[in-house]
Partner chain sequence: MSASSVSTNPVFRGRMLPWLLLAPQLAVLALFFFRPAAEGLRQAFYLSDPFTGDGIFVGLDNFRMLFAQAEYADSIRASLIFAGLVAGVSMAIAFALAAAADRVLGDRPGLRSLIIWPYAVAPAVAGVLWLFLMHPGFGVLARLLHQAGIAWNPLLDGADAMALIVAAAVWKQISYNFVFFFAAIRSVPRSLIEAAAIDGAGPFRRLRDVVWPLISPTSFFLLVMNLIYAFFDSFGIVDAITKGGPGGATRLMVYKAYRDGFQAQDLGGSAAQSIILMALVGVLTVIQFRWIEKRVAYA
Amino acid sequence: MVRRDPVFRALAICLFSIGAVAMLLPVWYAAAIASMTEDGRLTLFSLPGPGLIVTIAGVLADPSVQRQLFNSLIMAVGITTAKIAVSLTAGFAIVYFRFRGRNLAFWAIFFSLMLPVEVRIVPTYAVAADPLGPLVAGLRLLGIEIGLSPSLLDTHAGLILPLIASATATFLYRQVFLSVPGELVEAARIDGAGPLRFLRDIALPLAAPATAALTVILFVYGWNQYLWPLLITTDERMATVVMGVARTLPSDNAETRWGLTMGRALVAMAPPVILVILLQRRLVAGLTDVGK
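In the form predicted alone, what does the structure of this chain look like on its own?
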């Protein structure tokens, strides 16, 4: 029930306005700083000016930034696509297939929600550096020597593959599939629909709102990654745009070029913001429809 108390409404608008100002004020100042000349001074009432367009155009014309944007796009799209594919099939299997250890698998996935990337980053890096290491060690115990030593370091696969498992997305798809009426499942079974046909014709359309919401969330997650790309890449050509923003800050006592840094920051934040604006209705619908 929606409460229509005028005092409650005024309080809600006030809190919403404070939150909006808190979120938008840093972006406003970033635009104002990117508009200034090197000797300009930032004040409380500084406004973005024509210099902002010049700064953004200069950033976009930089070949290194174009390469970083390309790497970020590959990483974000790859993580989004792979996470949705893995989580969708995992949630579908947990709900509709009966096999030994099904509940154990679900609770293992659920508890992995408590393990962020930072906690498991060292073993993840070891696996990415030598993905066939356990296999080679096992064969060596059997007296078999093979010379394979592939590595995911400084590759797009290394940026994407270690991050494609998502407990949150799997849990979300599980809740979506649990909300499918049993009568619908039984009717599909009577019509002769197998698992793949049921997944394609019934489960996927019903999960479309959740998939749209996850697409936005996971794209932003992949685009904003900083620690993992910083760890797994040493080749400058594999740097992402978020890493590029950090690298504009001097590591010695040199003076910081804040206009350039803020210009790159605005360019880096633009794609996720545009995606959220374009898909905001699907994002809200997908998150609120889960479990209905």
Contents of the next structure:
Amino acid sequence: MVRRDPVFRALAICLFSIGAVAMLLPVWYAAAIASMTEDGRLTLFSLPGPGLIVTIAGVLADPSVQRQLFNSLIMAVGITTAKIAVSLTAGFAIVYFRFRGRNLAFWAIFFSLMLPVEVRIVPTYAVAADPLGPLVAGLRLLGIEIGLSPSLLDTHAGLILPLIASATATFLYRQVFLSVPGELVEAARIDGAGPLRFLRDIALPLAAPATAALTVILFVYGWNQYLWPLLITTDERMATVVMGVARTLPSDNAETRWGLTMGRALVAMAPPVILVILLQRRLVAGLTDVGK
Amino acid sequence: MSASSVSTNPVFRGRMLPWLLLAPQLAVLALFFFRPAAEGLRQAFYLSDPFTGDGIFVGLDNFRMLFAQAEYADSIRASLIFAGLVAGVSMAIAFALAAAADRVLGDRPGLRSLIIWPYAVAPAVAGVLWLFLMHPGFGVLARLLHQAGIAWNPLLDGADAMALIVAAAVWKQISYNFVFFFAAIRSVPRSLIEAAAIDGAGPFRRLRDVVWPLISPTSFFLLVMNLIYAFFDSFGIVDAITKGGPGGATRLMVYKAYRDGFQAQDLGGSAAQSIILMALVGVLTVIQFRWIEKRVAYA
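Requested next: the structure of the form predicted in complex with its partner chain (the form predicted alone having been shown above).
Everything in the complex follows now, all chains and molecules, and the chain you saw is the first one.
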């Protein structure tokens, strides 16, 4: 048994508390300035007050903020569900089937792990502006002229689709399925279950913890996107709430109404923060599994 | 059913079905990953007219011009300083907090949330929060610095601006690092700790000589992840609060690639920068995977 060491324990409690308070500081003072109903300055000992509710209510009542929250929600939920659906089926196919081209498919997916969207911004933008370009050009070579040129700019699909092109989630599902005992598959087959039945009744429930973890990770990822929405949207009505916060800062900060900006920042961060706190256990398990 | 088919990894039969299941993933990758990556590769070797989109092949000229720019050298230097500081500082703080939490939390891991929640904050929003804390005119922390006699002004001074974006990134990144360090420290076998204690090693000695070496794989993994984060996710912080300024002091590589491509319309130059960034992530990822293989082999 390790000897109790009261000095070390007291030190640990001190350090942990200081850490927890320090993490809270930026939000604490954001709430304090947002509590001021008229422009003023904070002191070191300023507290958040009842004015905070007035500011937050004001932010939430702003139709442009409502629209931004709506866009962020569509984007985050869209990325989360689309990526989970696409990755679950792809991971299932790679683990439970042997087919010609399987290795090629695996490596194509693996390769995409390497490059975040930040490193291919200009060409990805070009694709989003004209996703069917090559198809139209190909048909023209065959002598077929179609006037079809849908653009993903300023659309919700444009906010979502390019960001689901990565394979971390596929790998997580692959790991989950590889750890399912082979006897289970045998038993299912003997009982006459086909692959889709097996997917629905056995694989899906077994992957539920991974799916819960991915839900938190991907929702946070989607909600917090910044560079891509900045590129793909020019219409004010398609902006996300994170973009909205950055836009309330004038370039020289002189005219910034800090109380309002911070109120918006608090509103913009609330949904993912609440989700992370509620599903903290899942998040931790998911992050450390992806890292394995 | 023959006994030989009961292998460790039984599979289903089917020729069309696996492709149908893979189709959505492959389609999205082809359209939004492989096509842009190939196009980026091509653009890096062309000089293109932003209005007509036509290009002429210029070989390595885009790269040559890039490395001839003092501005690009500055941007590489700024990125390296930023990444080194963010990784080093956030990992050191997270390790200390995780070691403390191991003692304090015990069976109440729910309190991890106290450190973890900033994981959910967007980098751009984190930047805005820290700008307010450190703003020379309004910031509470800036006033503390002024009272301590430090001439702090991140709006005018390049080093101060770098310190500001580092602070915002570190604050966010501590939460991620903490998750991994805490899990790793909890998984160190108690028997080893107890053996060290019986040999007379105090708590700090045990941390240094038993815990730290045992969790070094986690530290290495985190180092790579932090570098990747610092090179790419930092875009939001920079764009929201410093715009690369003052005087280019915080113009990180990913930010410069964006500015050159979308504001200066220098597609070739921007693509060349993207290729360099791709090579960088590629190297980091390969290092990561080689390490994972090793760990699996010797675990």
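Bear in mind the structure is a predicted one, so any value in this text is a computation, not a measurement. Positions refer to the first chain, counted from 1. We call the rigid core the largest set of C-alpha positions that still match within 1.5 Å between the two forms.
The Cα position of M269 differs by less than 2 Å between the two forms after fitting on the rigid core.
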